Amino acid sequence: MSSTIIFPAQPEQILKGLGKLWTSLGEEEKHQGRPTVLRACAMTLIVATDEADAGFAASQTISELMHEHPARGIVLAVSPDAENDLQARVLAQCWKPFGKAQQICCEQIEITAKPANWQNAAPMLAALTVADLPVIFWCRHQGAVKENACFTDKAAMEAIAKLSTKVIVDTSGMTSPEGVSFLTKWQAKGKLVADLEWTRLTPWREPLAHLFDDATRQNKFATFDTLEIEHTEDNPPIQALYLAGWLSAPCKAKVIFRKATGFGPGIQRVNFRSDEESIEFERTSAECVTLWSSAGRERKYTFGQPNVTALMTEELAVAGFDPAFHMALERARELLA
């Protein structure tokens, strides 16, 4: 990994720095008698963060994501400890596929900004996106997604979102009404939105989808008219609303939420009921969920909480509109109302 500091951060200087970086990498490989590096890019991935580590965790995650989703990664770290209003660093993230001699490299740009000035980064970002490729904006800036966000944070997020084809947020720190309201607002602006709390439901959704995708199953999904979801919070978290929305939307099944104790926070148990059959899907340990049916079937599944890299890898694979998520979000709004 090679890097160059650029100050003041200006688009033409950053692009010039990237050009020099690629020239240096090519000459280094040629000098060592190895194949020229392969430059890979399928999107522009912009990450805005106000975490205390000045963007270190976000940069590490981008470098891991590039193996599955090569991109021009741009980390915009907003920190009161920033030395200058806008400062940039360009670097290349390189790796060798197993058994290959040629390196694959992706570009990464790290920009640091003071809180009062990060909205000024949007015009610069517009000049740094890769032409004719998707622009994904992952907002890790917690201050910008709060209901009481200050004007600067709101304006900065708005400006960057306008550049993007998709906006990814994580509503895990919000109440359900706040999260649903936030996503609804951005949908109303015509923006394609995604939520990592929805992505965290995959360990619940996959076994249930496989269960009802079985062509030999006699009791079809539409016959189940009552759904119960147990969770550990005082009020249903947004994850429980998403799961209830996804399961109840097709046939408008009755939904009941209950508070319960369990193994870790969040959803603990899902129960379907029909006149012919009852199905329970429950966390039976910290690492296991068990599915029971009154028809006499029982099946166990490994359960784990995916890390943020796994969540983003899954979310970036959904290039366009996700009908399942948007159906769940729409139904979640109805359940809240």
Contents of the next structure:
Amino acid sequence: MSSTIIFPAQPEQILKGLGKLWTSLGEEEKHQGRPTVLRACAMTLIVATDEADAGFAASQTISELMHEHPARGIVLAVSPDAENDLQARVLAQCWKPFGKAQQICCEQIEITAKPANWQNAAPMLAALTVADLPVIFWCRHQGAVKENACFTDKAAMEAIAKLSTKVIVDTSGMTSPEGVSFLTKWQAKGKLVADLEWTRLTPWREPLAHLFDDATRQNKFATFDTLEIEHTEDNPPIQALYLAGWLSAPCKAKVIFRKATGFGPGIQRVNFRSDEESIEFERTSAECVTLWSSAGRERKYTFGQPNVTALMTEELAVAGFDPAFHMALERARELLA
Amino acid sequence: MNNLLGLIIKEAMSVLVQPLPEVNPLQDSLRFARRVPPCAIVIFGASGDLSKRKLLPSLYRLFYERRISQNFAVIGSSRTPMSDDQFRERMKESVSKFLEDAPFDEDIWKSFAQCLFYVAGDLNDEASYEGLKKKLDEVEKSHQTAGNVLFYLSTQPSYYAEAIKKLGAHQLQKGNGWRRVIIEKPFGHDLNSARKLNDEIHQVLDESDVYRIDHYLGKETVQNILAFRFGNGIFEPLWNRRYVDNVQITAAESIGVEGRGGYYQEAGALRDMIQNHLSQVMATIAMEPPTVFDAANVRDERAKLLRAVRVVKPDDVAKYAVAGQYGPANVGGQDLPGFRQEKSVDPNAQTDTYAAVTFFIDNWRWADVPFYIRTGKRMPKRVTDIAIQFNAPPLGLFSQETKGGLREARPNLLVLRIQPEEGISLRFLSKSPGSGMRVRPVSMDFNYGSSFGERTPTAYETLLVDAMAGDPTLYTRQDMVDASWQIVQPILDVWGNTKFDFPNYAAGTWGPKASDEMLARQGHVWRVP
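Could the form predicted in complex with its partner chain be shown next, to go alongside the form predicted alone?
Expanding to the full complex; the earlier chain stays at the top.
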């Protein structure tokens, strides 16, 4: 359900637009004679993007995320092709849960801004966040997360982050030192930060952690003193650093990174060993990883790169401080030093 | 308003799910699904209704979501002769039919079916257990189940003791891994039979290996009561006799006995619902906060609460308990039979298809606050909820509008909806728009489905995972079962010796008049859910 363009994009006008939207949905209820629409919101999710599609992909992802994380979604698309300096439109994302008669609806606000004006969006966003609920800022604006970001981009990012409870970025386009330094800087400012590169590691981390549910192996965790990680890049990618940080921090194992060929980019093989046992976790085809232990048996897992909706679904479920990520990031910094 | 309550619940949940110190240094409870060790599940009574409607669909769903170990197997057992493939085919039909809120995937089923096996046999026949033992040895090797076995007694209750005795006689209660037994309700027919059954079980199994299932405790919304109460700071201070006027727990069903007339005739509503499900719900609503959120502490508090429930004297049963039985009626143009006209039911049956009881909890928090519990079949709709009626303000300053034009005596009502439309609503007074100060009740609503978009696991999914993971928090312990039988036993005894003038309520109504009178004596009325 869409509405007309709101220009100039004054917060009062946008909120009025939202009000009208709910009134029109309510009209439908009157005709039906029973509640047909349920308004849902558990957070404000702000997505800033400078992608060439004027926020289309971000909007699409938000609409998918709403099913598991109902939110007031705000897409801020920064584009030189924007028609006006700042303009907005409001819409409702509605869906009907399996077997239910009532639709669940979330609010979505789409704002387009010219690059020179997007820092002016922050005061507007301050008026548009839902009171008393977390504000999550997912920064898909690649220009703003670069080390050499221009002043406007930096200022805009800073202003929006200030409104937010948590900032989510994807450092996959950065070098490891850039990514680590970026996140460290935001952490130092007291922000909760998250990186989708860390989220992508869950399919690697979970089976490895599972191995240590075994009490015998658990007791020997401290004896695992060497960790080797093979990757396809010339330098260890940030995923490899995170994985190394997470695995080696509790036992202070020595970490060795090695370049190798394999199936697709990124981590190919992990070897974690002690004098008594060697654990191998390896991509053995494009769709498969094999976990093998010298003290146990071999297991195969399907390996698919989760899409961004799946990554964000996982990340939005971690509302507060993420101790495992914090530890991994800290150790990644040490490994880089 | 939805937002605010949604946040409160979310925050409460995040407090309660704070992980206990992990022994696995790599554990990440924020992201990894709860781990379930490899195991084999043996279902006795595998061709029965519970297996078909609940157990297999739940296991399939857990498999679909990869929430159970890859190394697992299900061995169905019942008297019907069947091959593994026939069992798989039958279960496929059931799973595709009874899967709740989830799609059926043919490919996933094929993998799941490889984990299903069948052993035909009679629970009284020694040879059946030898066959089972052999099959367990096979799947331990082929499916690497590590010797862990979860036995599920989904049989007629009269078989429980014998089955457990034979498990012991064939050394099936111990093996290379852990052995646990899930026992379905009813756990005993009365206090004495429950105690006897406990004694028989304990001759073979430790209490820690016994998982008495009460599927109500596995419902998300029942678990959420704990989050709501103990994760928030604003409700608990009001949760006592000073602020609460009365508590009403309703579990109504619109259907009749649906072919279970034979069983239901022997059980009745008090035994079928109040002794187990609803007394556990009452315990969850009224218990003291546990010092630590773990199985032992939570169960200790529930048991303590149940022991504090006043046991009604035989002479007072008529005052504090009402039995009812539905008669025929025409509802919405459809003629509905009375209970006595149902299939397999004695035309003179004295069975209670409705039961309402007033309980008092003799502790400092709840002294003199009535807890009204009612349950019945063929009521106007299917609903289970808990209503906490708060006291009125000391002075009524405003005139109020209500449907009947009467002043609402106690405007503040907190309703915890267990099913359907799971959620929480809080009723309070608000000024009506316009001149003058007229107030009317409005409702602040939190809907589980809209604030948590993800699919809610069914109670059986939750409880099966808990049993496999060795977490008995949501299972009832021997002392809890004992205490809940103690509070209903005097009522059962009196009703057993009473000749009721049944039927005393028509199908499609909220129960007998005597039930309204029971509340009226305390100055209360049943709310209409």
